[in-house]
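The chain below stands alone, shown as structure tokens; this is the form predicted on its own.
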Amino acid sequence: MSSTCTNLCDDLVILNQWHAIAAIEDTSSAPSHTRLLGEQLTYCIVDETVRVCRSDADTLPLPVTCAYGYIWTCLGTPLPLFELPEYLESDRTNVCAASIGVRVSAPRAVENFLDMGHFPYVHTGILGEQPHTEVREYDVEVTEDTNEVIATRCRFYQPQAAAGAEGGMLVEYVYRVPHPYCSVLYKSCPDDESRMDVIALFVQPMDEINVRAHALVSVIDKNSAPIAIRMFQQTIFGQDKPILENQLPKKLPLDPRAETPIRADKSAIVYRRWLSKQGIRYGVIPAAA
């Protein structure tokens, strides 16, 4: 039985968001096809202009913006895209590290990205290892000015924190959710203690229970080639994929009684409340009235 969900999106909050659909470097003049919110899209680059349109003989182009190495489009009236100023810093290596299909809802994928508790068990020997399994106390809030979920003071011991890291270190994280289906992770930089590396996840909702997860890595790393950075991130994604696909239900429950929270889930609890407060219905199981 196919796991494809064909329902079109009628959630205006999600329709009015920008959604990443492909890496610019992987796009050519030949038409490529993808799905977004249940609709078939065609995209290409002609005369240095990116064009995205619905695939059902619709010749009217959809809104397009190119940002952070990816092509973004919108099926509604686009809101401003969040800023990621680190991407523009001249001494960073920016890598479009992966675009991976996963049978799960977009909110489930974002929530997994926020979870430090799975590091020692899913990413053993890389992002975590036993007996270093404790998730230390951290802070999480929704910012008043930008309406983003921000988690700070997140610390976790990691045997290999980045592609170019040598030896284990206590890594400090800042998690940021500036978009219902996107998350940005800032983490300790092995090469410069005064700055942070950036890993961003832009989740493309093909439908309610199928996504393409696009990863951007923006690091201060003079030693690792882009291919090594890409392979490191794809290894992490490959370990997460089967865990995500085995989660049930596929949609993210927003009712706080639906799944038992623990301290490691503090960011997930705030993220779910944030989605619920915005009235988001696509890819979630709304809380009971």
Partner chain sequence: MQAKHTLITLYDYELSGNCYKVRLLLSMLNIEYTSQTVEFYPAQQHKTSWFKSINPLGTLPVLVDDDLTLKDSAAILVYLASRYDKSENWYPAGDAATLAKVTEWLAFADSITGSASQARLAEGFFYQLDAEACRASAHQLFRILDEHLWFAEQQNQPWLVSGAEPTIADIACFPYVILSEEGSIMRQDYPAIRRWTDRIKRIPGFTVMPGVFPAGPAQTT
Given for the second form:
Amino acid sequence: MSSTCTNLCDDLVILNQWHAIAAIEDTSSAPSHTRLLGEQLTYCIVDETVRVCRSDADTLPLPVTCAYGYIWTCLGTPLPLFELPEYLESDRTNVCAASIGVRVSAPRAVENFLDMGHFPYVHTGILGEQPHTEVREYDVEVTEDTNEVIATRCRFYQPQAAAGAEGGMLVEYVYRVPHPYCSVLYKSCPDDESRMDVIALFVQPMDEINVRAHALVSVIDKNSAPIAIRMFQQTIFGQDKPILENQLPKKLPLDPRAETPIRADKSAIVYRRWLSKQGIRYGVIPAAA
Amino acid sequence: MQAKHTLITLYDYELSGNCYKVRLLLSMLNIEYTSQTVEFYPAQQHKTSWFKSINPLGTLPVLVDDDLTLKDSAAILVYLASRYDKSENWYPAGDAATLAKVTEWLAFADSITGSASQARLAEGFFYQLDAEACRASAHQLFRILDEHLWFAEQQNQPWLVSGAEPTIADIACFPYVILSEEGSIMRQDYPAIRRWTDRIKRIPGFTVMPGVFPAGPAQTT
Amino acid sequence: MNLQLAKQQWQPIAASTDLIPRHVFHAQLFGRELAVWRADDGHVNAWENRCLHRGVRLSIGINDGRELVCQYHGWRYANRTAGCTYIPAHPADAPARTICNNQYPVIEKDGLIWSCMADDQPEYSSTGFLSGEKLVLRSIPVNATVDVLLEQLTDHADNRDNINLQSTNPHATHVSLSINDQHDNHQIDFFLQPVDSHRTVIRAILSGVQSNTNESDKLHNLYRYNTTLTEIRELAENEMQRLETPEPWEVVIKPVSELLAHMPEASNRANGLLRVKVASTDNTATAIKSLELVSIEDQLPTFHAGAHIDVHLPNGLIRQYSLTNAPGQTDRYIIGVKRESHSSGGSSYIHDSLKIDDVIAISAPRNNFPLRRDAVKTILIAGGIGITPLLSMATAMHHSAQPFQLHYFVQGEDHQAFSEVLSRFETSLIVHTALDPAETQSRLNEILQDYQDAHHVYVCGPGPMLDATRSIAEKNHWPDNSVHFEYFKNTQTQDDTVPFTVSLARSGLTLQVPSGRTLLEVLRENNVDLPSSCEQGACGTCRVAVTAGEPLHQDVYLSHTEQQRGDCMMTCVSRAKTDSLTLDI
Ligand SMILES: N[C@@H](CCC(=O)N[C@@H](CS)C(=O)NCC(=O)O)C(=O)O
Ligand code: FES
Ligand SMILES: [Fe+2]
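Next, report the structure of the form predicted together with its partner chain; the form predicted on its own has already been given.
Next comes the full complex, this chain leading.
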């Protein structure tokens, strides 16, 4: 039996966020349908204008913004969308890599994105490989000015760090969580040591326990064709999917005693606290007061 | 011995279960090949005129071996096993009844594709399909499959078709069974199917695809 | 129907034949999902279907015969104890012993696997089956409530002359029918397993089957009742169409302990003693006796390769011995004891007086010599009885097909212990016999030739050999943190003459340690409870962190680098170079 969740969202923090719903390049003048926070939406691009509205009635168009290759909309009063300045750097290739459906809550998907410990087991031979399983010490903080979770000094041994990489290396990562359901990672770039490749995850909450995971890949890689980048990312998402779909409970439990963290999970711990602090209830099991 | 010939080309999409059938057998038979990616989702490259000139049906997989271009995963499995498997276990052409049984399961595999795979396309790739109806038919098929496998186990038969070795019937049915949970078709109620999938994962040359976990080693002694 | 009573009873969750080797069965009872697996030793485990780490279902995990491995981050959980034995993200740490999955009681009887969700389980009592052979029918999962199924089963019996309803039990998940036709006189006992509010598995046992029934008749019976039950399923599911589907049962997941929620450093505190019985002994080599210890009451605790226990002998002596078996072998501890030539009554007691079936007390295992499993190459070097912890490591790596080399230095062939286990390692085992010290050194030099990143060496043996190995490793550019060692005892000369002062940062105490007393003794006297084991600076159990002052190290546990860093010390032997020290306790 499939479980879709029909509750409408009354979590104002989530309601007032922008949420990515589709890649601009995958959208045409023919109306497409999707779900956001339990509501059915219709969207299309006509005469270079993006339109998004609720499907059930011809209500007013919803707010729309186009950013980072995706169409974003909001069911409340939108706050400004986070910055991703790298997207505009002229020598980057920006690829909308995948939009895959996953039966899990958005915060579980974000937490998986922040997690390095699973690389050797879930992305075997690509992002990690046994016996190189150690997660070295790293730093996590919540920035004061922008209120984002940031993890720095993350290092992990990877056999094939990116579509264009050859041979294993110790890869450096920085993670940002600038939005409750979005995360951006920066990783050392196989081509140019001074720059970082960027992979962003925009999770669209179809409802509390079903999402569309959208990926933006922004690389300084002259050799990888966009199709290779997309296939690489689809493989990674495809490997995470069955893990996420087998997590119990599907919503992210914020009570510290629900699961067992280890030092490698520092970023997840800070992320959970950060969600708690903002009073987020959608897609999570709040900690008992 | 076969004459030396150019490498086999597989028109392939990594997340496709039908392509996975072919990759599995290629790997189990230890056949070298090159893979030519066709982006099924979201780019729909299989609907382009370029691809339709290779396969007018616009479906994956397609296999090219020398002058021969083959579409349809079952046809490809039959071809690979008949041509390259010297043991003749994978497609036991010598015995009419066994061969017919293999063919019966190849048809069954297509029914699984028509239900379980469709549900997966609806859930993971947003195809506008009646996922609920697909799930219901998949469960009907899985009940039949589980019953068959349970009684086979009672008779010490590990595979779909009686005999000590697996056949292409197992390969054809495996992918969309093991990927079914991506279409919200749980396998908890099919213990014999779950054991059979473990056995398949232990066939030498088995490879995974995204969505499929490896099995641990079998017990020795 | 009220299933409260049924909840107090044993309910079937699987058939015995469902649990084939190296498989994980996915069960469910009263809404709660279980991962059920049989280890290679036959033991059946029924665990909450949820990895304690991040909640991933364990039914998708790997049963390696001794441990269950989670697919997400590779945490390993031991057979029987359900204790976590290894966390790959932190390969240098032995996991806190208390990380233990939720387990459910489980019994294997009458061809089925049973569990019970009550806090106090009643005795399991077998149903009154007919004599003769029993046949477990194919289980049929049905999308219907227990109630609807019961109704269909009783209707089925009522509508047939040859079938009589014998009994339904008070909580009504068990129905017994007798079937009499011209050649058969059978009884079928149905056990309706409440999977969820609207899902039930029919499990059934056919009894009264003649013992000489041949396979094809058995098969015939299996087919025949499978058809009947499939029909009943159809009727029940049709009936369900007319009813409202009840909400799934809610399952409350037990929170993990407060301690685990806060990422503690692995604690080595010994909690209470365990009573074990000597199940067997073996004179495995000249002057070496191995003991197999099994628990009397409780399950033995989980351990990690490299662990040791304190053995409390009836004569009052306490000795440390390494466990030689591998972490997933949870039904016993095996230790090896060498008769010391100048025994002060420990090893000689074990050799001369300890007998099979004697009961002794042991501590829970501690691990100050943990095996990392993230090495590209692992070299194990054993001298004499130093084989014991390395045997555990080698067995663990061998079982999970990780490459390693085990170098075993012995005086002569008759000194080689545990030959049977060792023979399994085939070419991974290299025995070096009767070498003099110079030859040993040159052999060690060959072994430690080319160090590369992620190579690790583990050494255990007599002091001089350890010293030699460490200095050869250093000469060959092995970094300190790749060289792991465990001394049996500390033979360095100890100086306890200089008094010093300690401040305890967390307890707010300041204490004087006079000459002739150890820091550990003074701490204990002042009710600062610290774990300890060997009390001679060899095992690492009494380690504390130092935040100010410079310790005078007299242990053989810390590496040179660790000693130089001066941020921790062994309280049982080490003292202070400065007048005072500040400790983080
Ligand atoms: N019977 C064919 C079916 C192949 C098939 O449906 N392939 C899918 C990909 S898994 C496909 O190409 N679908 C495109 C379409 O049906 O339009 C086979 O087994 O190869
Ligand atoms: S969830 Fe099981 S190891 Fe992390
Ligand atoms: Fe991942």
